[in-house]
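One chain follows as structure tokens, the form predicted on its own.
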Amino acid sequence: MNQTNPIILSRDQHLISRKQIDENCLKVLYRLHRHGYKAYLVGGSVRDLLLGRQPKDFDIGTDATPSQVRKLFRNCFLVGRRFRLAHIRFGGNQVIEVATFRRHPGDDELPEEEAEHSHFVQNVFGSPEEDAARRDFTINALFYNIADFSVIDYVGGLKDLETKTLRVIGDPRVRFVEDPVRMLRAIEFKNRLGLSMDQSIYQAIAEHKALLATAAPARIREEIMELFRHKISAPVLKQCRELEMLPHLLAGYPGSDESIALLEKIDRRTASGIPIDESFAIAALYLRLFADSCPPSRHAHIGEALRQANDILVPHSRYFSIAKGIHHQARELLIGCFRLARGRGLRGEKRFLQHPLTPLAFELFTLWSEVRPQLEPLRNEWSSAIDMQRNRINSSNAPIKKARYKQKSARKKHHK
């Protein structure tokens, strides 16, 4: 796929202006230009910017060794093992990630253990169009050049984002082995970005799709985070379905229509602007698995609930590594569903309205009504009791706090 020459596009053939890369980005690149080094911005947001979307961060590329790249930012601190990173801050929060142009190793390079071979990232060191040739698809192959306000293009990525279309660079069946990850990483970009996927895709995803099960947890726990980040949940996870990669992704997980309606307004919830919290995606992922497992009655037993909800929750916590304090949170989101499809006047009610999570709980039973309807007149009945509690709270709070402070201080100077 690699072309003879690369294409390169001048200032006047795109629509790449400065004024869309974030401020502390362009300080880099000049930096890194000015001291004679080849400064890149990198990956998807070249992509993005191309397409006439906002990236959501920004990455460099560069000729310069990470060592020459700290001796360049006070502010920089190098990552990784395997390959070294550059990692420049700046504020509380916000880090501009550096890396050095690398290629694929040569044979002589390679661990003596073939079996190593596709899971092996040496140091190596490369050129512009080497590192473009190991990236994962032609769109996020482009690069950008500070020096010239230049794009280029090495594999063919231009083409693909006009017409469209979704490839892999290189042998979809070799590169999906390297990194199985790459499948799922396909999926999302066929649907966050409306593109028609390369039909070898399909092919090698039938091939290799039992791989993701191989793959690290901390990373497909991002991408699936990632997919409720851009909104687009229900569409992957129900093409993850259609392609039998459910299993291997997220072993448990239903995957059923009323499951993936759910995610659906999920995702529109999303994308009203409010923020997606990993225990309330867990608990949505989840949900129908537990009220089919634990059918709500008047005479339902909560600790039986309880005992379903960690029956479902534990297997995947254990396996993507979720901190007791997520764990916690989503299980109690699902007992909290549990309770409101219990109906109202049962005992414990009164603590159940005063929980902190009763509110969240609440929004995620108010979603589940919409797919399954028949409980729609207990969000009813609850909503009132909900929002009676939430007045309560707000009005009565600070001033109970002053007026016992007061009476405390009153007490001391009587004693004295």
Ligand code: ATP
Given for the second form:
Amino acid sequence: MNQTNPIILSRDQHLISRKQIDENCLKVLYRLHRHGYKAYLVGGSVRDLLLGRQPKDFDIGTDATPSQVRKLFRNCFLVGRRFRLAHIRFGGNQVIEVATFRRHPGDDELPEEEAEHSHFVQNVFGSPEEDAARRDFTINALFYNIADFSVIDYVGGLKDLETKTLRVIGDPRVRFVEDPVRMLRAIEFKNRLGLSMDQSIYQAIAEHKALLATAAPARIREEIMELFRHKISAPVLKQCRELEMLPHLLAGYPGSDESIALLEKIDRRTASGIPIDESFAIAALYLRLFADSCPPSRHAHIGEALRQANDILVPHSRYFSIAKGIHHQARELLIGCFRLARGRGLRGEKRFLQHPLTPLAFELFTLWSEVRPQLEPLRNEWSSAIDMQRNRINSSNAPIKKARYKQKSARKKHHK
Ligand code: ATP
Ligand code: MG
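Return the form predicted in complex with the ligand of this protein as a structure block, the form predicted on its own having already been given.
The complete assembly is shown below, putting the previous chain first.
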């Protein structure tokens, strides 16, 4: 590879301060540096710090090999089959990931799928420049060098951050064929950071979107959950629909306007601080489809609703290898919405009200009733019954806990 000169911003030319960097991450950077290795903050954290955002996690890049890293840290474990990474563990379950700079494997080396099944770890260590070039977008390939507190840019990421442009490193057509998940990540970052997308990305997606169906389902599943966690499921899936990516991404999900409107409510719920779990996200994705496939009337049967819920959810759960517990919970949420939409006073209501998932189903139904206002009177009918049940559970729980606590402390005393 030809050497190119990177753009380097010295410490007084950018706004990243060490105060913004996690304390343990700094410790790792300094220790690597003290032992003569290159130690850079890499990837999303540099991008977020330059944008004035709080990074989700801090990753480190170095020219020390994984075993050299391990020798420096007592609390270090090597993980990963395909690429060895060092995980340095700190208290409170914190893990700092340290990766040796690597390059894109050449043609004479194993293709990724084969390498994944190989027992041998690929030896693809590279220079910092090569490490920048193998990353996905220019804004994700910036480095912060602990040696002199400078920012290093090999790929034009600083300019793109300034002009708020998402640009693929290299030719998007090549990079999307190499890894189709990057097409989804493009839409994700565009919406997360409010960027405009370089035209070449649109063209490459139009050409290669069908390849999304060949990506490892586990990776797509993880990126989809990232959309929910970042409260951008609605705009991203809407754009995926417009770009006709959905059939290759989520084959059973049509992405209708009503469904996207529900996802907007879900994103707002997450933004209010309520963590999203996967079963809730799956139920939300498929609620519109389910509601239309078995319209609830007073006489509608639960058996039929169960069949419809299975028809919709089973293909999703199979494709993405969703654990049984999550699948069942998503189904219970759909069935809960079905029961709520049938109205009050039917057989089994008492048991339904006592079911532990009913409050969550009611929460989903409430958001759904904001999308379909004709459901609002029903929602209001249920509201007081659900609240009463919730209060009953709360007040019956409290004395039990107290009694147990007393027993325990009595036992402790006895032992003394
Ligand atoms: P987040 O804030 O979501 O963690 P991130 O930029 O750190 O954003 P990650 O998915 O954690 O994203 O990946 C870390 C870095 O690894 C990215 O910034 C990018 O440089 C690189 N990367 C991740 N996925 C890919 C990919 N599919 N192809 C090339 N590089 C990737
Ligand atoms: Mg990250």
